[in-house]
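In structure tokens, the next block holds one chain alone, the form predicted alone.
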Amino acid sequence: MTDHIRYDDARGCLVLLDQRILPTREEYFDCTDTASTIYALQTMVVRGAPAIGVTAAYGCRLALDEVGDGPGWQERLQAKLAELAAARPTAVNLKWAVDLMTALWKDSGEVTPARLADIWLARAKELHAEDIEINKAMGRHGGALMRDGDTIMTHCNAGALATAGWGTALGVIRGALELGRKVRVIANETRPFLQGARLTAYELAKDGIDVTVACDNAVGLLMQRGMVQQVVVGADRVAANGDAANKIGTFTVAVMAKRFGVPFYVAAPLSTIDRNTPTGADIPIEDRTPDEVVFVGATRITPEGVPVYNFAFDVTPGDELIAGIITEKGVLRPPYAASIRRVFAEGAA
């Protein structure tokens, strides 16, 4: 699945498969400017750290179209990029992509808007293609950790829909299948937005991969009964010490995995590791609208006037609970502060 994010050159817009209404309908959403891109990011038309990064890269190009080429276009563009970078606080790939495109702008010297448009669109398309290859590399490294006959639990959607294509956590599952390992998947429903029930189950079933949906609160029972052999999840940000922020409920899954001796892996590209964030305590946690909890569709399920917690993410301590962080450069192991420093040093060599 690679057509859920695509740039329409003829119309000059970014076209996104609207993940809010999957799996019942497949409809597309057009991003034509900064406001519509931010709307798509904040309302989760598109979600998942790598997909957010690719969307942001194309969003920079759309912002450039919006500001035009008159006097002061640089200042207007800078303001639009700042708005875009702040659209969602937890997923580090958003700011990473905007920073990358901004650096490319600065490195281009005295460039015209038309020339910058060409440079940025070419780079966004490169990032799009690179993300798929990065995911496949992670899949090869992580797939080798999975054993024939394993049932793998995942939480939220870290598949093709959450990336440019292929997937992080689901890329590991696809990697295991490519190695000839017969594996099954338990997709936790992932309340309140139901990314597991709606999106993970959708794309795995579409690809003919054996998947069963489980209620989030069944995690302990399933592990207690020996029905889970591995856990693989994605991440929206990994701190410099290996603490990983992922969809709310991931920390609970990790604690249960530790209790029952189930290896818990995080699959994340190096772009999701934020070395400027020292620990998980420094990761901002998005607090989303209560309506996602209060309503199921149009039906209210909580009493009027009762407050709601709707934190979108939690943080899993790296050295304590994560058996390995699966990246495109291999599997990092604890202590993560050292292994993260080492993999980035090797990349710079």
Contents of the next structure:
2 protein chains.
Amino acid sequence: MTDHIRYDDARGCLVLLDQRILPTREEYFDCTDTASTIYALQTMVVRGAPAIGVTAAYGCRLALDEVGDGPGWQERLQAKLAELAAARPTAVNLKWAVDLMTALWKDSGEVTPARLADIWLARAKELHAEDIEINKAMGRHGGALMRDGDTIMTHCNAGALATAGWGTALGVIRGALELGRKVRVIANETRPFLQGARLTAYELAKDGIDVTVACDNAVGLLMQRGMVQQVVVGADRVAANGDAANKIGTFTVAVMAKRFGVPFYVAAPLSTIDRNTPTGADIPIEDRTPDEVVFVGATRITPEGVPVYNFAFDVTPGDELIAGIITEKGVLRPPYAASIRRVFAEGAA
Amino acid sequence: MTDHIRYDDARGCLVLLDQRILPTREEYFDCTDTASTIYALQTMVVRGAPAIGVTAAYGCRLALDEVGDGPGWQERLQAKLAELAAARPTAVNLKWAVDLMTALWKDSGEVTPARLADIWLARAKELHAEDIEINKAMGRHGGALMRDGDTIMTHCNAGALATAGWGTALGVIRGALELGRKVRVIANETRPFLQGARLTAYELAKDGIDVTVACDNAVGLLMQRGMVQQVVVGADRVAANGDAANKIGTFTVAVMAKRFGVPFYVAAPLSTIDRNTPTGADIPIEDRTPDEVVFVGATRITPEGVPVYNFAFDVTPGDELIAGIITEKGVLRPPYAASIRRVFAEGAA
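Other form of same protein, the form predicted together with another copy of the chain, not the form predicted alone:
Let's see the whole complex now, leading with the same chain.
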């Protein structure tokens, strides 16, 4: 599944599969400018750290159409990029992509907006293709950790839909299957946005992968009964010490996994590791609209006037609870401060 | 709130506030015979261990209307009572109430069905009234454990709606408020049936008690941030060693509470403690229809054809994770095998 993020060259717009209404209907959403790209990011037409990164890269290209080429276009562009980078606070891939495009611009000397548009579009398409290759490499490294017959629990959707395609956590599952290991999946439904029930179940079932949905509340019982052999999740940001922010509820899954001796893995490309964030305590946690909790479809589930918390992420302490961080460069092991430093040093060498 | 379970003497039927459609609308459901009572129990028109007990007591009375007074009415009645007692497997109050009515019958010698009807209806009304008194006693004992300014997390609905009125866990909260301690409540939404979002929020807001709803996934983050000072939940069955079955997800809340040093209390009347169940491993866990997970109102949240787990309860190990079991006779403390033995011995003395 790779056509959920697609740049339409003829129309000069970014076309996104609208993940808000899956699995009921497959509808597409056009991003034609910065505002519509930010809207798509904020309302979660598209979500998942790597997919957010790729979307933001195309979003930089779209911003160029709005700034003209008259005097001051650079300042106008800079302002648009800053707006785009601030669309969501937790996933570091958003800032990563905008920073990467900005660096490319700065390196291009005296470019015109038209020339920069070509440079950026080509780079966005490269990032898009690279993301799939990175996921496949993660899938090979992580897949080798899964054993034949394992049931793998995952939380949220860190799949094809959360990336340019293939997936991080679900890429590991696809990697295990490619190695001939028969694994099955328990998808936690992942309230409030229900990424597990709606998106993970949808994309795995579409690929013929054995998946069962369970309420988030069932995590303890399923592990207590020995029904889970591995946990693999994605991440929105990994701090320099290996603490990992991911969808709300992930931390609890990790604590329960530890209790029952179930290995808990985070699948995250290097672009999700933010060495500028020292620890999990430094990761900003997005506080989203209560309406995501209050309404499921047209059904209101809480009484009018009752307040609601809707924190979107939590942080899992790396060295204590994460058995391994699966990256495109291999599986990092605790202590993560050292293994993360090492993997980036190798990349730089 | 006590009119959600009401025996209508004029019409000879049991009238239940339909908890399936709260908080959207307040509608009532008539139980006129065993079949409609079992339907109400199984589909959760009424739920919550003590409320199930009171409903079953009235259900025994309704069964009498169906067996006539011709030869063999005793066998026919016995069969109806067995059906009723088997309506739901986990909450011991169902069996407790049917056993209690059966014992009353056996103690009544050669009664006619008409005479037994009077005896049973009077006893059911007594149980109904006693349940409220028991809850208030629990509220006094438990309320004294809460401190001024505490935020109390609760899971599912162990409130007025789960009992004859007042509540077990929510009775403790009402008890704390009666002692003049300003406490506030976080109601976990409690997927899949959403008893927290729908019922706990509804009855607390109706009483003007400060309540905020959060997704079950937020338990870890809320405790990590120090936003929870106490946890109080109900129980569907407490084993002789203090292990407590309660709504799915409770076990996870207890594990997280232990991690963050938050006291975790179970509020359960003695009728919920089953000395015939040695440990939590002996408590049957109900496996309910996937449709409760799949549909929220008219909205389907999983793709067609994807299987779903819907285990309704889990078991929290008593001695390890439960700080106290709040009963009408006081607060039991670990080791529970001893404190439970003692409280029943005192009752018998």
